[in-house]
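In structure tokens, the next block holds one chain alone, the form predicted together with the named molecule.
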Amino acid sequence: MALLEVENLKVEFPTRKGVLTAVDSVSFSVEQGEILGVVGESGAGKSMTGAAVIGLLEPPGRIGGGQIRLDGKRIDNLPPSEMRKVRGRHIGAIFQDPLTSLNPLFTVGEQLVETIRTHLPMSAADARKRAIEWLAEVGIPAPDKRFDQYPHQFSGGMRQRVVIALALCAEPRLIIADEPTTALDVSVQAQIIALLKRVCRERNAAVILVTHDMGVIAETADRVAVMYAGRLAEIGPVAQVLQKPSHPYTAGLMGSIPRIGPRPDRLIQIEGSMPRLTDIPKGCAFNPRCPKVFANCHHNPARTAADRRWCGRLSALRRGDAMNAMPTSLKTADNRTLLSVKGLKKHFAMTKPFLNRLIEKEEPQSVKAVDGLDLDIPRGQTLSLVGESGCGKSTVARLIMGLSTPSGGNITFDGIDISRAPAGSPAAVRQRMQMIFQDPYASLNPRWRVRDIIAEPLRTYGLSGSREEERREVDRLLEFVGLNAKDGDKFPHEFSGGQRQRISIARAISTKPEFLVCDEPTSALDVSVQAQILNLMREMQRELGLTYLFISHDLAVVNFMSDWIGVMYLGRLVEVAPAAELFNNPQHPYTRLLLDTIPDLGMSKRDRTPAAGEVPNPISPPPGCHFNPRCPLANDRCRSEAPVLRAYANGGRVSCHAAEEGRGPAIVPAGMEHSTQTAP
């Protein structure tokens, strides 16, 4: 008997417009000690399924049908007091955001002890001992000291470790982990997933791992369930689902994920976006977007659980199809530099108020967000910046756009020095450069109509002409980015995230710029939508000859987009190289570390050793090479003397003493094994 059995689960939300079904006829089971991955786009119903299992659906949500059995005993209809005893003791849960999962007003120890004593008959002293053991277990150094500290004294990664300890401390047999790493930094994510995997395996606890990161699933899960619009699209062993998906949706999804390796011209793209719960199409929910749709799809919903082949027609669609790589279009490589940055610096003063400085006699401090950066972006090409959160990527973008003034260095655009010209001026230059932002929900003024949003740059630069001309221009732009001209009269909230990002793009290109700064334009989007946007951007570059400064922390996306890649660490560029060179032959240990964090979609089941250490504090970076505390190759020189960027053979530049001295083994980064393979 399976540990957990979910049968025909249905989760409903009564609203004024009728009852919404967020999860519909979902059935699956989880065996003792098994890790079941659950993937799917945002809103697919992953979290709702998890919440239903643990009995924590937020009202007015309710279980509208089906059964949930734990050890064969129904738990979906338990009275609240009984269900409470199941939670924590038999089923534990980990939520997405470690920053908000812990009560800020109680010490970590208090929260642990209270959980342990709620479920296990234990004296306070024993519980304390147990709690400290748990802290040690999840890798918190000096656990007995940390025991009495408050959550805010822990870093994000540490907090998620504490959350794991809390979820496991009453020794449940099933853990529901809902995107446990999404809010964390790339370099920390791998550590947390490894930890979760280890402690659960050791205790033979089963895990339902909800995520949208296929790489994590590939590495971690035994089986995987793919959800779409509240329904299960496909479920099966990881290898089978990832390599030989049966459902066109899964196939499309897999294809739309950018990978490291040779750079295709297009990603496979599923058109449209997931339907809203209010209008899920009849029959197979995926049918409007499905390339393989046939008549039956419009009538027959998903089949029974027994039928592994979820889709009406066995798909011939394979990931490989997408890789029918068109030959890389020959760029009209006019290698003249369009944008050039020299010695760029931005220091944020962290000065305390006057009185504090006077009394505490403290030196003024500053965050060196950007600290001496040199970049050249050739016309018509893409240069990407990668690096951990807080390393200064966005600050560079803002400096270039004139949203803030540099503390040092200069920026020239097409030979014109714009280092100290505020945003929007000189208009002649600024209208040639525009920006696309990260958050599609925040980058459009919610009170403005789309038409006005897109026309604003035209009006500001006086390019709009008559109302009629402006109207036509906006319609043209909307259609160019793949929207309908009618959409101009709507408000942003009437669009999905992907559509909003298209609106953003339409606004950015309305002044016919040559240069676009894109600050993580897809990191808030689902993979299928991300593929659409990335494809659009590539098309635009081809058609309009645009030059991009592209910012991301996702190396696979960067690989798809870039000609050049710059790696930043604590405000400095540690390595910059042509894209392929960087992946194949990284020089800087930090670049290697980054490459090492990329989860392996190739199912090689290799044991990644996640790099130790946390993202350092930018206020007081370590002396010498900033990376030295995390660097396996660090020596005394690294700890005292800051390296400078030096060109190396393949056209790249690196700033590293070890690389220069040829010290240490040339590590072949893990992701590369896969990247050199060709598609199956």
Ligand SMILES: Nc1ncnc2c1ncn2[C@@H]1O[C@H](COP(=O)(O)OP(=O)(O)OP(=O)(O)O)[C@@H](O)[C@H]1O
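Given the form predicted together with the named molecule above, produce the structure of the same protein in the form predicted alone.
Single chain only below; no partners, no other molecules.
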């Protein structure tokens, strides 16, 4: 008998206009010790399904049909008081944002003890001992000391480890993990995934892993369920579903994902967006976005393998089309420098008030967010910055755009020094540099119509002679980024996340800039929408000759977009090289560490190597090379003398004593020796 059985589950939301169905007749089971991945775009019903299983549906949401059985006993019809006994003790939950899962007013130890004593008959002393054991189990260093610390005193990865300890401390048999790694760096993500897999193996716990990251699914799950518009599109063994998908939606998702290796000219993209609950079409819900639909698709949803026989043929066709998309040159090389950064610094004061420092006799402290950066970006090309959170990538972007004032160094744009007073730079220079932000909703004024949002730069720089000319230009920009001219009369909340990012791009290019700073422009988007935006940005670069500074933590996205890649660590640039050379022959140990943590979509069974240790405190970074406490090649010189960027044979530069002395052999990361990129 399966540990969890979900049969014909329906989740409904009563409204004045009728009942909306968010989850429609979903059935699956989970065995003891199994990891079931659940994937799909935002709005597919993934999190809603998990919330229904654990009994955490937000009112007015309700279970409108079906059954949920745990160990053969039905739990969907339990009263709230009985369900509270199941939740935590028998079913644990790991949520996306650890800060919202932890109470900031209580120490992590107090929260663990409370959970343990609620579900297990233990004294306070025994619960404390068990809590410390769990902190050690999930990899928290010095658990007896960290027990009495508050959530804000932990890093993001450590906070997520605490949340995992909270989910496991009552020893539940089923864990529902809802996007547990989405907000984490790729290196911390590898640590958390390794921890989840170890827990399942050692404690025989089952996991429902909800995520939009196919790489995490490929290396973690035993089976995967693909959801679309509240229905199951496909479910099966992870290798079969990801490598030989039978549903065109699954094939589209896999084709949307950038890969490491030679890059295609375009990613396969799924046109359109997930339908709203009020607009779910009849028949197969995917039919308006499917590249080839049959008459039957408009009437009957495909629920069995026999119903999907035509989907299998279509998926094979799509994979063939993708394989024919051979890599092509994005642009003609131009080695003339457009933007040059020399010795750039940004220090943030972190000192206590004067009287406190006087009493405690403390020296003034500062965070060196950017510490002597040298960078050149050629015209018409893309330089990407990568690194873990806190390395200084976004600070560099803000300094270049004049949103922060440098503490030192120079920024030169087309021969003009803009570092001293960026806001006072000539308008002709400012309009040539624009920025695309990470969150498209936060960067758009919710009170303005889209037409006014895009027209604002035109009015600021006097680029439109009349209202009619302005209207024509806004219509042209909307159509250029794949929207309709009529969309100009709507407000931002009426659009999906991908459409809002298109609006942000239309606003950014309205001044006809030459240079765009793109700060995590796709990290908040589903993989299908991400593919649409990345394709658009590549097309814009080709047609408009744009130069990009692209910032991302997703190395596969960086590989697809970049000509050059710079790797940052604690405010310093440790390596910069042509994209292909950096992926095939990394010189710095930190670069190798980042590449070793890339999820393996090729299903080669290669385990990611979690990064050793934590990023040091940026207020007091280690002397010498900042990476030396985590570096397997560090010696006494590394611990005392800071390395400088030196050129090496492939046209790149590296800041590493081991590379300079030949102590670190050029290593091609495992699994990439013969890497090629072909979409499914």
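Numbering follows the first chain given and starts at 1. We call the rigid core whatever largest set of C-alpha positions still superposes within 1.5 Å between the two forms. Quick caveat: nothing in here was measured; it's all calculated off a predicted structure.
The rigid-core alignment places the CA of residue 135 2 Å or more apart between these two forms.
When two forms of a protein are overlaid on their rigid core, residues whose CA moves 2 Å or more are considered shifted, and residue 120 is one of them between these two forms.
Put the two forms on the same core and the Cα of residue 269 is off by less than 2 Å between these two forms.
In the core-superposed comparison between these two forms, the CA atom of residue 103 travels 2.5 Å.
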